[in-house]
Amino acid sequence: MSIKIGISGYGNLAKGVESAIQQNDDLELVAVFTRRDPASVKIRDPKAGVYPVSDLADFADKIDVLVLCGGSATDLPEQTPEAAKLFNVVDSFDTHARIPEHFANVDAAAKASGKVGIISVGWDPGMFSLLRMISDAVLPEGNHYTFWGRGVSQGHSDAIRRIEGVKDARQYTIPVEASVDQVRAGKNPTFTTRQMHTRECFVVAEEGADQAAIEHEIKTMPNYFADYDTTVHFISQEELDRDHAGLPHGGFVIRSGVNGWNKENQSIIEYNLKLDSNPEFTGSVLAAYARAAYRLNQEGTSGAKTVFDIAPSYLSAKSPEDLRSHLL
């Protein structure tokens, strides 16, 4: 029996989820829900339908897990708790500073409905979060460092596009190479946020828009740009389409710690991702956690969860016997 999946939204991330579903025989896409005219949305899966978001309640008994693919700035804080009243849900909420608040809101809704809501799923937060936790447990005396990029941040790009006067935008996150070199050398430095990354923005402004006001709003945006050295370039739509059409990303988590009675031995753990397509990879992670949400709910679990709360075996389509035989 296939796990029946719905997707809310149909941007780049949702297309990545759709692509991931077709690679997993135990998952089936049932429906895509959109705020646009459904007739204008063309999906790849010929067996699934496209419906307005106002029809979500009609699918309460037809979908096992709803994957929410809206933006973290304004969509998911409202959409995920509301959807958790009807469905098991998975989202990719990535505003780190607001995760505790978002978790509490989803937890209340999901417990009331008897559903499971897995939040902040992706590679960061998500897989990188797991590696930070595991390496912290293994090397309790040390420091961890997370570097992102160089790559396009979907969440930050979306936040720019929400600014009045912005037609389109791409935002690149770039590690500061000198800081990376210090960490890999085992120096255990202490950095400010500004010393670890820079942000570079390519913005297409609406005709007649106040570019100075847009640049100021970008650079002072809390939780996104205010703590970073940020460069803003205003370019044409043609330039953006030509030079910034792809959505690559990646990054690495490093834990630098010590072992031994006298702390004489150094250990460095590094986990690295290089992604040609950020949304397709993130969609693959969301699909795996959709499987986990369904399995947990079948066991009677409810409430909000994060990647810290879920055993790895719940993510895999393989049986426990196969996992022990081939991957352990």
Contents of the next structure:
2 protein chains.
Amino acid sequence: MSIKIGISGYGNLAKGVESAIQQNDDLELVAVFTRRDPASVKIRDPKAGVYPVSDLADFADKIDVLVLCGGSATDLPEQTPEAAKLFNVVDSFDTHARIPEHFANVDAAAKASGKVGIISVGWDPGMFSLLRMISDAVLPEGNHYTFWGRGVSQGHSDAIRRIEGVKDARQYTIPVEASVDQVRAGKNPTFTTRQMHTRECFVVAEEGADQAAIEHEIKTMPNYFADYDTTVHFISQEELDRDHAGLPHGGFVIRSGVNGWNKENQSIIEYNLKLDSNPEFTGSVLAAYARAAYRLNQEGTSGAKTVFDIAPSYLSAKSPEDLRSHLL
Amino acid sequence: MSIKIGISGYGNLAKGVESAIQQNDDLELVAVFTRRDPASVKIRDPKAGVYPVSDLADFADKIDVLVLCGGSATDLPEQTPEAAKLFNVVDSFDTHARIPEHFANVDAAAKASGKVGIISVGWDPGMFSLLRMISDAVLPEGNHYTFWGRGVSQGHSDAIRRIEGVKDARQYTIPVEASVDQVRAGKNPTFTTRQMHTRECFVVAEEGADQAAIEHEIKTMPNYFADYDTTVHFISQEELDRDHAGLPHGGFVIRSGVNGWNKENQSIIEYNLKLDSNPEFTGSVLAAYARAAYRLNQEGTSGAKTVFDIAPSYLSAKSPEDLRSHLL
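Show the form predicted together with another copy of the chain, please, the one above being the form predicted alone.
The complete assembly is shown below, putting the previous chain first.
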């Protein structure tokens, strides 16, 4: 009997979840819920239906886990606690500063309904968090570093698109190679924001737009670009569509710590991701944690969880015996 | 109140555990148990005592977790189930083929005593297993590769030392760079044993020994060397002591998988360790899992566990709130 999955939203991340479900025999996509006109949304899985979000409650007994694929700014803070009243839920909430508040809201709703809500699942937060946490526990004296890229930051691309005169844009986040080398060599450096990453922007300007003004506005934008060495290239829409259509990403978490009675020995742990498709990989992680949410709930667990709270075996379709025999 | 730890054995691994305990404020070394004359064993922690293994039972109420640092061939199969009758235990059992049997024995003993026994903890098995398992769950369609080195294999060094005419030896396991590059590039190759690793041996021969015969015996030794490209260097004891005194090791687990509705996108996960001291890092992992064993048992859990069965937060001295705020 397969685990019945619903997806809320149908953007890039939701499509990644849909693809991941297809790769897991024990998971079955039942329904996609949308705020758009369902008739206008064409999904790829022929066995699942598309429904308006207002129908969600009708699926309380038809779905084991609802995967929420909305945005972290305004969608998930509302949607995840609301959905946890009816379903086991998994989301990819990634506003780090608001995680404690989001956790508390989901925890209250999920405890009241007897469901499990796993928040902040993906690769960062998610797999990277797991590696930061485990490495910190294993090497308590040391430093950790997170580098992102080379990859497309959708938030930064959106920020550029909001500038007047910009038609389209893609922003790549790029680790500073010399800084990465220092960390990998165990030098435990302290970095400014500028020393860790650079930002490269490919911008399609509207006809007649002031390119110098756009470039200045990008480079001085607070939080997004002002603290980074940023380069801006103006290209045509054709070039953008041809050369920058994908959503690759990746990066690495490095823990550099010491061992030994006199702390004389160094240990360096690195976890590295190279992803052709950021949303598809994130969707794969969400699918594995959807399995975990279902299983935990079947055992009687309820409330909010993060990747820190879930024993790894819950993620796998394989039996504990199989895992011990072949992957331990 | 700190968690009281005992260590059984006092070789390199035990010293690594002793060092790791010193780095964790919530862990306290109480006693080291030895088969040697306790008066002959000098430990570094001035607050702990050294006792004969025959005194173990006297410590049933004085120790929260016993970390077993014996060998996998003959010590741990006996010691871990026996000790689990009295204590929460952690071991680094690494004979992959016998893990199911060892798990069953520890499980029976620990369930009967109401204790927790975590087996096969370290980096492989241990951290590498965790990464293999999680990556397999997240990317179910793909291949995984484990490369070890460059590092000292103590088992292979011992095998050389048993050859007639050999006074001392150190063996390094080295990944084949060209093969690693293929895997990192996502080519999903299939390898023979010889294509993944080479073996380099530094041998001190006894005076008058037949070096050609020793070299031939090493290179043709079944399981250990016959399937590898092996180089043998004869050096003096002084050179061995000067240049090969350390026990560095490391390696990497790579999962190369596909994502996307048509499996058109690739995702590559790599977990990489560079360790100046193999036993000290392994000891650090054992210390973190000793904390987990104690906590799980405090919650009423009993029986055998592996790294797959333990939620990561149990490994950390930090509170769940702290972990969510700073490492998620």
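Positions refer to the first chain, counted from 1. Computed from a predicted model, the values in this text were never measured in an experiment. Heads up, when I say rigid core I mean the largest set of C-alphas that superpose within 1.5 Å between the two forms.
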**OP:** Spell out whether the Cα of Ile235 moves at least 2 Å between these two forms when the two forms are superposed on their rigid core.
**Re:** yes
**OP:** Note yes or no: does the Cα of Thr74 move by 2 Å or more between these two forms after the core is superposed?
**Re:** no
**OP:** Enter the domain rotation angle in ° for the smaller rigid part relative to the larger one between these two forms.
**Re:** 23
Original post:
Following alignment on the rigid core, what Cα displacement (Å) is computed for Ala209 between these two forms?
Top reply: 11.0
